[in-house]
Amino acid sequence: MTPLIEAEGLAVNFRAPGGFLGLGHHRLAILEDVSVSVRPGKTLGLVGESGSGKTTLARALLGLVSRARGEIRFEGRPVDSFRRLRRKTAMMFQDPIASLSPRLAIGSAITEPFLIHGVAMTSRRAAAEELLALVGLPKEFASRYPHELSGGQARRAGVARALALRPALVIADEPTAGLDVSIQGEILNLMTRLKAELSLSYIIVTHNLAMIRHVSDRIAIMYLGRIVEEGPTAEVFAGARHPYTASLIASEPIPDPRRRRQSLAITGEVPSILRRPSGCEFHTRCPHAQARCRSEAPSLTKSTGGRSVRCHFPLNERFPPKLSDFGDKETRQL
């Protein structure tokens, strides 16, 4: 099957003030050699830490920053003109509140990408309660203003807009961020209704392991504008094959307080994208790093089943899991 849309060597650079005074400038790779893909109707989640390059990713495939290297295609074309793609895409921004214009009322800001792209409607009110009652929201909220919204109701609104074009693939930027734990719940079954319903595509930008490990068909992690490790999320979470992988999987709490598990929590601070370490860029961090990973950079090496990591020395092969990093007796009988 044709990927809806992937990204190939992707490549994003900065610029940065440098040199004497500030006057001169030089040049940050905040994304380097990233490539990724997404099938129709399906969800891949991006996660990492602070800095890891998710968003600039996720801002890269629509068109929202400009890419250094690299090839994006949408249904099997190269995307030359992100116009048209910016049809057939939308983004839901992490604060949605922020992200809706205080002087339009709802109504308007959710059918705005309409007028946008030259759409015609026969009704703006009918296409607004339309779009409302896809997301669950009263008709009389087309008439409320962002600031009359909890952040449940907002986030609700911020998807009415996404879909309003009906696109084949939504890009999403912490949807639980800042939201109650029910309210979280009630995004997620939204999101994952209608994208059976409209046969959406997702790609989620997180923190949230517990959350993406729920939603997403496929996942991929990031550190300092790479691809550590992808693959289909329920084979990444029983088995990580990369040491950053298996720390961020190790750090998510479990809510019960008979278990417990090995802490492999990561050490150390991410490095600065100005001084990106020699080798493997995470061997500053890594408690298994060896001389080799000092000095040689690791490729993304693909293996069987859909998966890829890049590691010299995957976990699986230098350090298979032990029963006692995942609880004691007692908790591997539950």
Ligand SMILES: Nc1ncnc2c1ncn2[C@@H]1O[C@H](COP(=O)(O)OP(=O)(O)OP(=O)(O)O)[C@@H](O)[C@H]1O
Second form
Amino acid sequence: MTPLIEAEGLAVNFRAPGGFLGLGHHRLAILEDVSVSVRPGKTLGLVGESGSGKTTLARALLGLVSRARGEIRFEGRPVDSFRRLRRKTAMMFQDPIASLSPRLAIGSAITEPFLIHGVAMTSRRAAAEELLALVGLPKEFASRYPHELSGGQARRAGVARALALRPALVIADEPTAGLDVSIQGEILNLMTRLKAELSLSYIIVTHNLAMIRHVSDRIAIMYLGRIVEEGPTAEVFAGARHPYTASLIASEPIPDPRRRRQSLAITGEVPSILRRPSGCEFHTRCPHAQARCRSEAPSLTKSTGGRSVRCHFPLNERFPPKLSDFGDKETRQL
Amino acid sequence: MTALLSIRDLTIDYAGHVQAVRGANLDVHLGEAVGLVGESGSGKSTLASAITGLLPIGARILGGDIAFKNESVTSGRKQAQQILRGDEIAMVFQDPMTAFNPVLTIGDQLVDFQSRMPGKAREKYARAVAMLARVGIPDPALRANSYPHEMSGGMRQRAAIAAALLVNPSLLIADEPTTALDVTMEAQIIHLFRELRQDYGGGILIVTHHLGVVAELCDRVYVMYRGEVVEEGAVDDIFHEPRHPYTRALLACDPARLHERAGYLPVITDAERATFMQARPR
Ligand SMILES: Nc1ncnc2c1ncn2[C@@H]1O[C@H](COP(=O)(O)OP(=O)(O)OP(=O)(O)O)[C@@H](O)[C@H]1O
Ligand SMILES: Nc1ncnc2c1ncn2[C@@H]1O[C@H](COP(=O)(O)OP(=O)(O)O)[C@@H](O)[C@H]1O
Ligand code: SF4
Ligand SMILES: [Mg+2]
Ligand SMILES: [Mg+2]
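Mind giving me the form predicted together with this ligand, seeing as the form predicted on its own was just shown?
Starting with the chain above, the whole complex follows.
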């Protein structure tokens, strides 16, 4: 099946802070060699630490930041003007309350896309009420203001706005950040139900692994603006091939005091994009790094089972996998 | 054993609102890490701020008592504020940016935090740098010269923990200390707290809505629901033999506890919620 949206070899640069330490870089590579695709009706999870470029990728797919290289195809056709793509793609932004205008009542906010894209509606009020019903909010909410909503209600309003023009693709940036687990479940269940009812595809951007494991079909893991691993969600969780993926999974605290972790899966911080490490950019934190990793950058390589990994020494390619493949000195049972 | 902190029947309201905390009981002993969990709005932060005397304007303590080292801080001469300033209780917040003044270096602020401690400025600065090293900040001498915005969120939270520990408090309260952090930084902060427990003999109260953090760190747990402490117990009992239906429901809807991929995630229904308030654990 043709992917709904597909990006190949995407690169995005931003201007570097003026004359930084005399390094002489004028452009900072934020995204480098990023390829992703989403098939109709499927959900792609985009995972990575803060600053890894998830939001930038989402914005680049919509043409909201300009790309230095790479091609984007939508419904099989190369995109050059983003008008058609934007009309059929909706973005749910990271902070729902901040992204709703404080002076705009919810009814107006969720029907704004009709005005932006010049799409006719029978009446604004009817359109608002229909959208509110779709996301399970009472119609009285049309006259409320953003600050009068709880976190969960604001997310529902965000979903309503995203669905106003019946898009084919919804890009949701951290759709459940800051929510309690029960409310998070309600929002994700709403998104899952609407996905089936309205034949949607999703790109869900998050660093919440516990959540994305349940709601995505495939995941792509980002580190410093590159995809380091991509594959079917269940298989990536069952046996990560990139050491960074394995460390991320092992970093999630387990809600069971009988399975406390004794050591850290990953130490140190994400290096600054102003000082990208040589070779494999993960080598400064990788428990498996070898001499080659410091000098030679691995490329994203297709691996078995429809998976890709950017590592000279991938984990779990043997079968059956060895326990040591799942991060070192882990006491967790698998 | 007498408790370091002992809260009895504490009731707090915000003018014109429902009672944010109702009849809460909570103890923290020396050397113990206690978790306070519950969903957003359940009253965790209100309870924590009452301990430190930092209740927001409009909040009133309607009844009950908070005793610290056997002395009441809600009545009597020793006001909670004084205790906090007297460096007995230190607090770490969700957003470590709020702990620091944006226009002063971290090192200078860590010296200021020691204003009531003996010693020369140079000694205090050295102590600050040593504490930054203790909480795992690389290049601590260099970092002491940084401004808060020059640090990542994880590093700022470490610095905030350093600031709290510098005054050698007997009670450390951390309100959502990892909520604003990435999973890798969260794991590192959890690890740091665990390490610190080896040489810090005081009590720790961790307020969070993240069950994973509690499971990793705490000895005992209090569960709050709509202003009430609905269950208290040893961490193993809370996670493996929860008695209150809210505790069970809370555990059941944590996606991190589901082994199989779930198409639809479990949630707490309104019908279930209606039963929580009447229920009392056996
Ligand atoms: N307009 C900009 N100019 C310069 N640099 C930027 C700009 N926007 C983002 N960046 C940088 O690009 C990198 C990727 O940022 P991005 O917001 O895409 O990350 P993210 O993965 O979405 O992070 P988070 O999880 O914190 O939302 C970061 O290093 C960020 O500082
Ligand atoms: N400054 C305030 N003014 C009025 N009500 C408040 C204030 N702070 C909190 N509340 C209310 O008190 C209750 C408990 O809030 P809080 O202690 O912040 O809960 P938690 O920390 O568990 O999320 C909630 O109903 C909340 O809306
Ligand atoms: S290439 Fe080397 S440093 Fe990079 S992830 Fe693989 S093993 Fe680690
Ligand atoms: Mg982002
Ligand atoms: Mg709170």
